[in-house]
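Here you get one chain, nothing else, as structure tokens; it is the form predicted in complex with the partner chain.
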Amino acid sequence: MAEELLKGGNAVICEDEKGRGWKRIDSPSEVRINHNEVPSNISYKEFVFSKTEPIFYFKNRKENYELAEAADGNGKIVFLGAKPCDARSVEIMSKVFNWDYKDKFFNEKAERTIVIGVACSYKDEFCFCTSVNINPASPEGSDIFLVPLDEKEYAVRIITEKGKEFISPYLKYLTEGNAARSEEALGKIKWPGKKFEPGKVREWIGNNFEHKLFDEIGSTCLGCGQCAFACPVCHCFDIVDEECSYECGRRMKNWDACQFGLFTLHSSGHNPRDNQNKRYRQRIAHKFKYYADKFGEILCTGCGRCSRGCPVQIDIAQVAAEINSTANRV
């Protein structure tokens, strides 16, 4: 099935074998199915919101400028083995590139996007996706949902039209399931514990914006974007032009970080986030607050990824959970 699901022109994006990131298979040998160990260092967000992209070319010839638009693919980008903590990142996305103005770069390839998710017994102490309103056995987000049995057997749940349109062509792979089983299976597997309240934190937040809290963090945190690339749902950006060659450029659309110092610095000097305390705040006052408030989602899937790798160790539902009991103490 995976050898005709990679003829039919689909770039199939599976976690690659050290456990680094996603990457796009050659051939069925590489389908890598991680629903039992820890996420992959980055999400596969990359491959709807690129790290670095070109988003329309220049002719650099004087008296006669050409702008040329930025060639895009076709064909479904299929994620094979989302766990739910990744398998949401597009939809949360989505509501940002395209609250007003729509984002054709983000919406091209989210539109030809298959979340094929699996159910996830993997909980590490990191793990927190209870506390945001996700769960290791929920298919929300996925359009087509594997229940491991065994080894090496699913159960194949179609969640969306989407989904079913693009599994028709290979039912015959598939072998006619027992329901009971598979529920059997999900209600085995064993929930991270909820670690806060995103309400209550999302309500702190807004009260507190002064608190020493984000002081400490800030004396330890590097500044570095690790937290946020690695993030399944970080979608902030740069724009850079760059050349191509001597007579031709191109305009960049990168990721870019809040955490970087840069990020807000006005070219007078003065910079509204002029330390690593604010820019820390930044970081967990837009995942709770800012985003539900204006999108009615939390930025947030909570896979751990920034606080397993996080050099410094700064473990973002530790902090979440320490607001959550500060603002019950109060």
Partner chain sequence: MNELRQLAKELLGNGTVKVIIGYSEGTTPERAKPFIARTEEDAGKLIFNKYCVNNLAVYLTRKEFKRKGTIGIVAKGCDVKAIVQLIQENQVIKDDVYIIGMNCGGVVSGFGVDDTAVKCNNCKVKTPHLYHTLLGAPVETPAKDDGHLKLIQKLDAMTAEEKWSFWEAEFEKCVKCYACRQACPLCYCEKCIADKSMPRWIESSAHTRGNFAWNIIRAFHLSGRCVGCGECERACPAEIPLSLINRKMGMVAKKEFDYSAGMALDAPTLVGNYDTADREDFIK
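With the form predicted in complex with the partner chain done, generate the form predicted alone in the same format.
Here we give the lone chain, stripped of any partners or molecules.
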């Protein structure tokens, strides 16, 4: 079946063999479905929300500019083996990319996306999906969902109409399943314990904008942006014009992060978030309050990537748990 998926112009994306990130594969031998090991260092969001991409190209004429649109892609983008904490990412980000302006660059790729998710059998001290309304057996965000029965056999569940349409040509490769067996397999998965109540965190942030907790954590943060770039749902970007010569150039959309000092620097020189304390407060508030207020979604999937990779060991779940504990004492 993997060989058939690679045909017809599909871009099949799997975790790489070293667990660093996700890559487009060229042969069935590269297929890797990681349901029982630590998540990759970074998510697959770059295949839907590109690290950098052209918005348009321009040529400078004597009296005006000539613009050329960036080329659109085609063919399906198939994410194979997405844990629930990754599978939810496109749905969550789509809220902001379709708010006051519909971002055609995101939407064009999201429309071509097929998410083949997998139930997750892994948990460590950094996992907290159950604290943000996700769980290791959740098919939400997946078009097709795999349940590991053993190391080589999976039960296949069709979740969406999009998934049903996509998988119909491949049904000949599947055999009739056993619902009881797959339910038994799901029942054996050990869920991460709940570390905080997101509703309490959201309420506390709204009432404690100047709390000393943000100063304490912000004084530790380096502002390196690792957390934002590893996160499945962080979506900040900037737009810059790049000239290749006097006569031509391009307008580019690039990843950015609210943890960078330049992110909110005004042309006047004023910066409303002029230290790391304020910038880390923004990170926490955006994820657990502002996005939830605006879109009814928590801007976090509990994957733990930001905490595993933080060079100064800031654990976002511990921060949220401390906020929760503080709220309970009030």
